[in-house]
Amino acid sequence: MEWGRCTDRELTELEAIVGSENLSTGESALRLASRDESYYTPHIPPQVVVMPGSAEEISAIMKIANPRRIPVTARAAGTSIEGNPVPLFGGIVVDVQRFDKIVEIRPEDFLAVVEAGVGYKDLNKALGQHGLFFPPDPGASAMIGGMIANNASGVRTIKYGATKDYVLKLTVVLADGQIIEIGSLATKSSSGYDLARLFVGSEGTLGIVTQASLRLAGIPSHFSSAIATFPTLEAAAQAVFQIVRWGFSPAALEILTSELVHMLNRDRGLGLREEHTLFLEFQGASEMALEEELGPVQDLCHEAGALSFEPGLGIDERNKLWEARYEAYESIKHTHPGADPFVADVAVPISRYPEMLQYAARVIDDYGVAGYPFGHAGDGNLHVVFMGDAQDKEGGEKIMKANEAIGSRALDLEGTCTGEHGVGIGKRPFMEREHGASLELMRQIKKLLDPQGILNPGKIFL
């Protein structure tokens, strides 16, 4: 398949749209736009990075690119770790950083209208003044557009769900430059196909989201956190299963191996007991309600073999623990200076989580690679951060084989090859096995909306 290129003519046309100050062909800008936080090395760098400021400007860009088959890759914060915004065939990178406005906050309707380049942390800071928040929390400094593209979730998924559960309405620019609005501001609708959900998780392969209306939640009035430690990963995972099985609803339920706890102690000075550990958080309307929930959860943990259970952490200690959990990825990188991170991300039914966790630990040992399993245990989501040298062919092959084994096992257990990081580059080989005949339907949808195939080509499909 032959791709178009940006000649001087196209560059002049693009500059007329966005202005010279919002277009770059400099080596440093192109290098930055050639990669994200992932293990994947840059492919063919883009020829130009443009920073439009409106849907109309993106529309004009698409009207240049589409008839000439110039690849277009949308980019938000670049914090993804599956190569999702990495351009594979050069072309144009559309950077949405200028789409940084919180257009409207409507506390009475529990919704906000924001542009794609707004950071979710900045959004939540503004929402906090109204006693509201946007629950999906991927941990990194992600932008709303990227979160929609990957259907990001995070530590609160067990209670609040993922990004797709909060998207009400979208403004999207299609491959041919058409600007469409999909969805509505109602919290429910039975009116036709749910097109907004179609674009959530599509990784910029169907259109470029410029604005989103998002459902919000009220900030809970009371919190309670706890730490439980276990002698084995199997015991910790079994406790997770029992907590969910009996209908308790923690806001977060995270599992960390003893090796990772040791690393966090050393890197963050936490002083935690170095055993396999669960971090738990509950939210409620009163302290009494939280105490009534924590008591039975503590009993379930001890029945699963817990070595300790420490409830009722103070706010400072709770914040310190969660900060450390959020920074686990960075702590792993600090421990392996100069190495490149590769993150496996799978999810399985909650009853199979103990088996998945044990299998991942065996794979790390069998392949002799540096790997750290942890994850959002309450919704069956497991991450394994492998550390290696992307330029080391033999070591890289071991990591890729370990990742393949973990992804295949998740599918064996009726799960998914990617829980929240998207398909990007690395998960494409799993798609046919996971989706079967329905993958062809996805291809047909892609072809209908992007017949020239210019939107983020090479992603999702092999």
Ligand SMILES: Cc1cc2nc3c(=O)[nH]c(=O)nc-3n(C[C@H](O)[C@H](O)[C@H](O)COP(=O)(O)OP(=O)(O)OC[C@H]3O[C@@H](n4cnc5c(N)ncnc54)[C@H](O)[C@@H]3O)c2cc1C
Second form
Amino acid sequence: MEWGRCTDRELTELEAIVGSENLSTGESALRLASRDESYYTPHIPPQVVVMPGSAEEISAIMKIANPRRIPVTARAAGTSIEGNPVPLFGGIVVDVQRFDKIVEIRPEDFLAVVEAGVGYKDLNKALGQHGLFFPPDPGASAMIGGMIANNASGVRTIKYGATKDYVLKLTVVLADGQIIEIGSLATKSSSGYDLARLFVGSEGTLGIVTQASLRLAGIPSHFSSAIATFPTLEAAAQAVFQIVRWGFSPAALEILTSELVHMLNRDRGLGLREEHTLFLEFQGASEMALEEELGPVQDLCHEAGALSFEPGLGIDERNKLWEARYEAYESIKHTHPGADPFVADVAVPISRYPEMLQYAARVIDDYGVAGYPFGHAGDGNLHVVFMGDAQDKEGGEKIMKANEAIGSRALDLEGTCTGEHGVGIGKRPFMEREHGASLELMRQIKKLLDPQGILNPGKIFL
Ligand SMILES: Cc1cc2nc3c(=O)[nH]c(=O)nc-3n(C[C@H](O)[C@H](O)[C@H](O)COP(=O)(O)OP(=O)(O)OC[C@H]3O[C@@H](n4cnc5c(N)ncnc54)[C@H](O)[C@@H]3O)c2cc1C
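Having seen the form predicted alone, could you give me the form predicted together with the named molecule?
Full assembly next; the chain just shown is listed first.
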């Protein structure tokens, strides 16, 4: 069936809903709404960007789009790296930036009610006053709606979990315009199907989230960071495996290659040893509790062949280290001016992490591409940032093949084709193999909730 288009009639109707100041058909707005941080570009650009201000306005938009089969793609901060918010078949982009209110912080219940366009960094600033924080932390300036839709996670997921672990209740607008509330404010529930979790990670293909009640965590009173260096990536990966295997619970456990450490030294003046490196962080209720963990972890690193282990970094050094880690992606980009990044993102069971890492390093060599592995090692999550020219057919194909090889090996190792960035456009070819017959069930769920297929069409499924 053909996709519907927004004619003057639809544009007038949309304008009546959101107001002329919240609707744009200008070239630059459409261009911005057509992209995320990935390689991917739209097949057919969107026709209009709307910025509704309430669930009722989104509902009214759906009632225009659904019967006429006009695609509707939700957009939050646009920081995805798999093409998740890139509209493929034109239509309407629903930008949630006006959903920017922190509705309520309830410190006594460890929860906050926020609108979908709230930036998680802004939320954490507000929560800090109450000694609380929202742990999922993708680093980029993502909004809560986008984090829920991608089930984002980050450096502290090893201890705290991903976005799915923090969603209590959602307000969602469905494709037919129905506004539903799902979940409850209780931190646990056995009441029927867990529909809130169904929407987490659905990448805007099942409904548009307008408001979320989120579970929070207390900011721990004591932190300690450490840096361990290793002669080989395998030794570093072995240390990761041993630390997790022996039941230690770092709040972060990140792996960086010597090449990446070199870039961070260059860009951030860190003065680190330029070796393969683990950044570790521990959090606890007292100095003593931290020391009890750090001592044996240091031993495990040395047993794995560590060249150095520097524990007990002060708060300033710690902050500098994590800021630099968040900038790793930017440092890679600076190293290849004019080139486009393409990020592979896989996750495997922790015992297979050394093998996965080794394989990724070999793929980079075999395909002769510029690629930089690093990742949230403690979760078995590996990224490889490939740098190439998106317009260069031959180079681009090599990168795609290298990415395919890495995704495929992750599945061989009983892992997943995407640890945290979502399926978007890039991971669709892996879905059949990863999910087998259950992919059909996902298709049926999509059909049930969005029979016309208008919500972010072309994503998740090929
Ligand atoms: C430098 C860099 C580092 C990153 N590091 C990480 C990381 O460590 N961990 C990680 O998980 N991710 C990471 N990401 C990816 C990205 O930041 C996350 O996936 C983030 O959650 C996307 O949020 P966003 O607000 O930008 O959403 P967008 O990119 O705007 O949208 C994401 C998806 O959500 C849908 N959507 C948006 N709003 C809604 C809504 N209200 N209701 C329903 N669907 C909606 C969109 O259609 C799209 O499919 C990184 C990205 C960059 C550029």
